[in-house]
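There is one chain below, alone, in C-alpha cells, taken in the form predicted alone.
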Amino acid sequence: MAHFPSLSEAIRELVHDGDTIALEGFTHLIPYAAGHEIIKQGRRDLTIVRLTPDLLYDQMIGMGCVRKMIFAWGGNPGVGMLHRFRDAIENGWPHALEIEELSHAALSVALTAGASGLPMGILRGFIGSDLPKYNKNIKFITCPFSGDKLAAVRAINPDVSIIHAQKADRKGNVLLWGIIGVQKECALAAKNCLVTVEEIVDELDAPPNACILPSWTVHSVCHVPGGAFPSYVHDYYERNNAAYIEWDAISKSRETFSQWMETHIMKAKNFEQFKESLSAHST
C-alpha cells in the first residue's frame, strides 16, 4: 500500500544524488512541484529522463542538479529553445551536461522494455538517421523470423519515476486521464514511483478502460493541488501560457535566471507560495 507523506518528505526519502529519475507528463500533468522540491533540496549528479523536457528540466539543469539528460525533444513549447540547457551544452554552465538523444518512439520503447522486465526494446526506426553514430545505446539487429533489420535500444529503469495525476484514493490507487504520455510505463519501469495528485478521494469512480495505477505500483502519494502549474491538468485548470512566454526572457541570462529562481522557488516555503509569488512579483 502506498504511503502518504508530505512532498518534502517523499523527495528526501526517494531521490538521492546520482539517481536516474523520470519526471513525466505530456503537455499536461507535468510534476513541477516535485521538480522544484528536488531543486530546493539540492540534489546533484542526477540523470533525468523525459520525452519532452521543457521549463522544469531547464530549471533543474540551470540549478546544477543534472549530470545527464536522456530525451527525445527539448524546448519551450510554443516559444523556442531552452536557454539553460543550451548554456550547459555550449559553455558548461553551471557544469558540463551529458546528453543521450533518442526519438519519441525509441524512448517510449525503452521505457516499455524497462516496465516489461526486458533488457531492450525493438522498433523500426533510425534507418538513415545519424543518431546511432552519437548514441551507443542504439544498435541494429536482424529479426530471426523475418530477416528484417530492426533498431534496438537499451531498456530504461529509473531509480524513481515521478508523475502528477488528478486523483488517488485512500488506498493509494491513482487515476489519470486526458492526454496520456508514458506515465504508466515510467511508473512500472522504476524501482520507486512517487505521484503528486490534485485530490485524494474515498472512491476513484473510474470509468471503464481508465488509466489506473494500482497501489502496489506506487510507493508514495502526495497531495499537492495545483502541482502541475504552469502546465495544466485536464478538467482542473488551464495552462498558464504567460509563464512559458516569460520564461524565454527570464532564462536567457545567468543573472536573471538565478535571481528569478532565488525569488520564486528557493525562498518559497511550499509550492502554493511559489504560485503566489508569481502573482506578487513582476518578471
The other form holds:
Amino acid sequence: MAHFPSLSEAIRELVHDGDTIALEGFTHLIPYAAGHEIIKQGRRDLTIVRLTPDLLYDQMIGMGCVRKMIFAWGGNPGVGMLHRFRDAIENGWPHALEIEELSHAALSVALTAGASGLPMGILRGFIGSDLPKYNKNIKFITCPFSGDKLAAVRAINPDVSIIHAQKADRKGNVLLWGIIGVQKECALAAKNCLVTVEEIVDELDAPPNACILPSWTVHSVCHVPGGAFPSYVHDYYERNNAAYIEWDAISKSRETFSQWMETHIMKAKNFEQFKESLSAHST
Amino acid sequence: MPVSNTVDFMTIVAARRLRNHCTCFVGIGIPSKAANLARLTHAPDIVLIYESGPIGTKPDVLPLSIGDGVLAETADTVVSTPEIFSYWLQGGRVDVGFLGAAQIDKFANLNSTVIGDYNSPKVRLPGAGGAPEIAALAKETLIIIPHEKRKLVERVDFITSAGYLDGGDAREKAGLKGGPSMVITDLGVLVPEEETKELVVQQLYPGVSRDEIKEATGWDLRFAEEVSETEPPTETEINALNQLLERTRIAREKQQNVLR
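What would the structure be for the form predicted in complex with its partner chain, rather than the form predicted alone?
Complete assembly follows, chain above in first position.
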C-alpha cells in the first residue's frame, strides 16, 4: 500500500544521485512541484527520461542536476526552443550533457516494454532516419514470421517514475484522466513510483476501464494541489501559457536564468511559496 | 479582402489539400492551423488526430501546444501515447500526415534534429517528436515550410524523418510505403517528380516569379512541365481563418487574465 509522506520526504527517500528518473506528462499533468523539489535537494548525475522534455527538464539541466537525457522532443511547447538544454549541448554549460534520442513512438515502446517485463520493444520505425547512427539502443531486426525489417529499442526501467494525477483515495489508489500520455507505462516500468495529486478523496468514483494505478503499484502519494503548475490539470485548472512564453526570455541567458531560479525556486520553502513569489513578481 | 500575410496564404493552400472524411495526423503550428481551417470550411467531417492522444478532435480555438486541454475536451476519444502510435498510426489508420520541419532537402527528407554536426551542432533543434513514424507510416505526407534558402537545402544536415532518401525508388527499396505528396511553402507548391522524386514547382502564388522561387531555394530548383498559378484565397477561406485566429486570441487573453 502507498505511503503518504510530504513531498520533500518522498524525494529524499526515493531519488538518489545517479538515478534514472522519469517525470512524465504530455503537456498535461507535468509534475513540476516534484521536479522543483529534486532541484532544491541538489540531486546530481541524474539520467532523466521523458518524451517531451519542457521547462522542468530545462530547469533541472540548467541547475546541474542532469548527466544524461533520454528523450524525443526537447522544446518549449508552442513557444520555441529550450535555451538551457541548448546551452548544455552546444556549450557544455553548466556541464556536458549526454543525450540519447528516440522518437515519441519509440520511447513509448521502450517504456511499454519496461512495464511488460520485456528486454526490448519493437516498432516499424527509423528506416532511412539518421537517429540509429547515434543511438546504440536502436537496432534493426528481421521479423521471424514476415521477414519485415523492424526497429528494436532497448526497454527502459527507471529507478523512479514521478507523475501528477487528479485524485487518490485514502488507500493510495490513483486516478488520472484527460491526456494521459505514457504515464501508466512509465509508472509500471519503474522500480518505484511517486505520484503527486490534486486531492485525496474518500471514493474515486471511477468507471470501469478508467486509468487507475492501484495503491500497491505506487510507493508514495503526496498531496500537492496545484503541483502541475504552470502546466494544466484537466477539470481542475488551465495551462498558464504566459509562464511558458515568459520562460523564453528568462532562460535565454545564464544570468537571468540563475537569478530567476534563486529568487523563485531555491528561496521558496515549498511549491505554494514558489507560486506566490511568481505572482508577486508579475504584479 | 487581402490576406494579412504569406503565412495565411500558405495555411489556406495547405487546408485545401485536406479532403473531407480523411484521417489526418496533425503536427503543431501551421499544420494544426491549416487542418482546423479545413475542418471549419470544406472538410467538416475530417478526423484530426494529435499525437498526445486525442482522436476526432474539434477545437474551436487553436491549441498552443500539442497536448492542450481543448483537444481532449472536444475529441471523440482520447487514448494513451503508446496507443496512438501503435494502433492508429502504425495500424494503418492515418491517411495524411501533416508536418513542419526546420529543413527539407530536394528529396523531401526532413530535419528537425540539428543544424551542423550531430556531435557538435551549430544549432540544437527540439528533435524528432512523432515525425519519423508519421513520415514513414501515413499513407501520404504533407509538409509545410517557409521558403528560405537555409531551409530548402540540397541535402539536410540530418535525416530525422525519411522522405524519398536518395531519390528514385530509394524509399520503396528501403521498405517504406507512402511518402511526401506535396510541400507547401509561402511562395508556391512543390511536388515530387514522378521518376526522380526530386521536388519540382507545381504552383506559384500570384505575383511570385520563377526567378524569385529559384533564388529562395538551396538547390537548382526545377519546374514541372505545367506550372499553374495558385487560386487566390476566397472570401470564405479568409473569413474562416480570421475568425479562428480571433477566437484563439480572445481565448488566450481570457486565460491569462484568469491565471494572473
